[in-house]
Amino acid sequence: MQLSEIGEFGFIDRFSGKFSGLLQPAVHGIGDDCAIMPLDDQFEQVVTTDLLIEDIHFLKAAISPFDLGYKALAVNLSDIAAMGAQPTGSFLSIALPSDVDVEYMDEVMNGYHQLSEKYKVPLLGGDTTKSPGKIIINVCVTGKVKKGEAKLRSSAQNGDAICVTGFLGDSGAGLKVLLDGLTPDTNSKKLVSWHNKPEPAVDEGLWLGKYSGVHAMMDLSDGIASDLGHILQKSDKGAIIHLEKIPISPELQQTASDNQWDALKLALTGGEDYRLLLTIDSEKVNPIKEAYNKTFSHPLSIVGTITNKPSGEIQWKKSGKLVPLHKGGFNHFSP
């Protein structure tokens, strides 16, 4: 059997239930976007880890070193956002051709830097090595939430309302963009900047994290199609989903329009959108809701419920009829 077959959660479920006997009390291990470990009388401290590989995760090319360092970090802030967690400390590994020149490295460290100052989050260690050839970077980050507050995804209860925050599907439709090679015009560059340099929901997470009637959230990396998916498992529930109401930006509406392209298939299945699938009790959701939207301004959109059964199946909706559609998001080990 390959690792084709049964994918990147496949092989994590094949050993996690191994170290689940290892876990000391008030310890949450693998399972969520962060782990969580006791820190203090007050607070508990959440942990994630992220690789961002040369020809994987970016195109080295196609994306600025400034860039590259600015992403290495905000995806990892993203996890901590998804915890409803405030980012304390980062370490970075990065392993390097020989050629690579100082000067890129230095841009990289600069966009590194920018993002670490404005969530002031200081860098705190890592370590550098020699690569064979591909750059590789590895970010932790650690955060910190009041006790018994962080954000699981088994939290989701029946009747919840899903929501998601921003538009859906940019940085996969911008990654298109560069892999097909089109001549870039404004929008088609709004979607690129959105996949070369996401924004994490520090902010929103945090302001979230505060609403006892949020329940599970996580964030958005390998598209809503695959990512709902866990807070299903995890909550031992199902969901219907609107497809009519998938929130999708102007300027992927325009450059799929353009260019002959599926909006929704992108903004259901195109990953690292970094932002936050959460659901919310029913009957707090409008006003969090509009609290959230004169706040921030990326909107929170509803766009299904969760239901009581069948556990881990997702009924897609459009105009109130069922359609089918392929569950898949973003697979790591896909051929």
The other form holds:
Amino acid sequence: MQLSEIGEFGFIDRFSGKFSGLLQPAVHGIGDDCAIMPLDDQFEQVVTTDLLIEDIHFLKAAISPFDLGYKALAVNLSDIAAMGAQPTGSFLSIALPSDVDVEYMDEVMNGYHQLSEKYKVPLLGGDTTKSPGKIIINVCVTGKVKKGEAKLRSSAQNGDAICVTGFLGDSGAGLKVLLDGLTPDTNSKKLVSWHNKPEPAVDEGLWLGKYSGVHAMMDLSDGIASDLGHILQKSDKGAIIHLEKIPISPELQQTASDNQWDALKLALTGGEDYRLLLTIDSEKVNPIKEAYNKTFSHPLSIVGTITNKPSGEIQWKKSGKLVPLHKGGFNHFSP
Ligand code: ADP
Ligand code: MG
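Given the form predicted alone, state the structure of the form predicted in complex with ligand ADP.
Starting with the chain above, the whole complex follows.
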């Protein structure tokens, strides 16, 4: 059997169960945005790791080295944010071909440093080794969160409002601008910029994490059509999504209309948005949304509802009517 037949999640499922018996009772292992481990009387530690490979996750010609360094850390901080946690440190392992320009790598580290400084996350260690060809960057980030307050994918409850922060699809559209070789205008430049230099929702995650009414949370790395499935599967719930409520930025709206792209499809299935997807108690969602929209410069949008059944399934609705939609999202190895 080839890996493409089962995809990355099918592969992870084949071995993750074998390791669960090794877990101490207070430890959460594979299956969420971060692992959670006891730290002290007050806090738990969260840990995440993510890998970026040249020609798979980035094209050297399409991203500046500064943005590449920034993004390598950003995608990890995004997983920390998804737990409602405070980042505390990072580790950076890189494999480099020996003919790579030192000045290029200096710029990668300048980008990495800029984001480290922004959230006061020290680089604590890593590894540097030779690569036979491509640049490989692995980052691991640690964080901390008050005991029992980490937001899990498994905490969605029946009737919860499904919410997202910011706009969806900008990154996927930015990638399309790059791949299609479009000459960027003001709007599409913003999309490319979100793709190459996404802002992790660290402040938003910490802010939302303080509300007990916020139940499940994760970050959007593969598109809501795929990522919401993880919350549903872990929480044993279903969902209704109202397509007209999916937040699309004016920049994506305009670029999509200029190029005859389907903005909604990009918003649902485009990867690498690094926005937060969360479920909020239906009785508490309105005041939280109102306070959020006063605090941050982008909206918190209610896009649907968690249901008891059918478990694991998303019902897509347009103007109240069910519409068929293929399960999308970005899944490594799938054809
Ligand atoms: P994310 O997109 O939030 O980084 P993924 O979807 O990549 O998470 O992974 C899902 C879960 O599987 C996470 O808990 C992750 O830590 C775990 N995981 C992924 N690959 C591996 C692996 N090779 N070994 C162990 N756990 C893994
Ligand atoms: Mg994640």
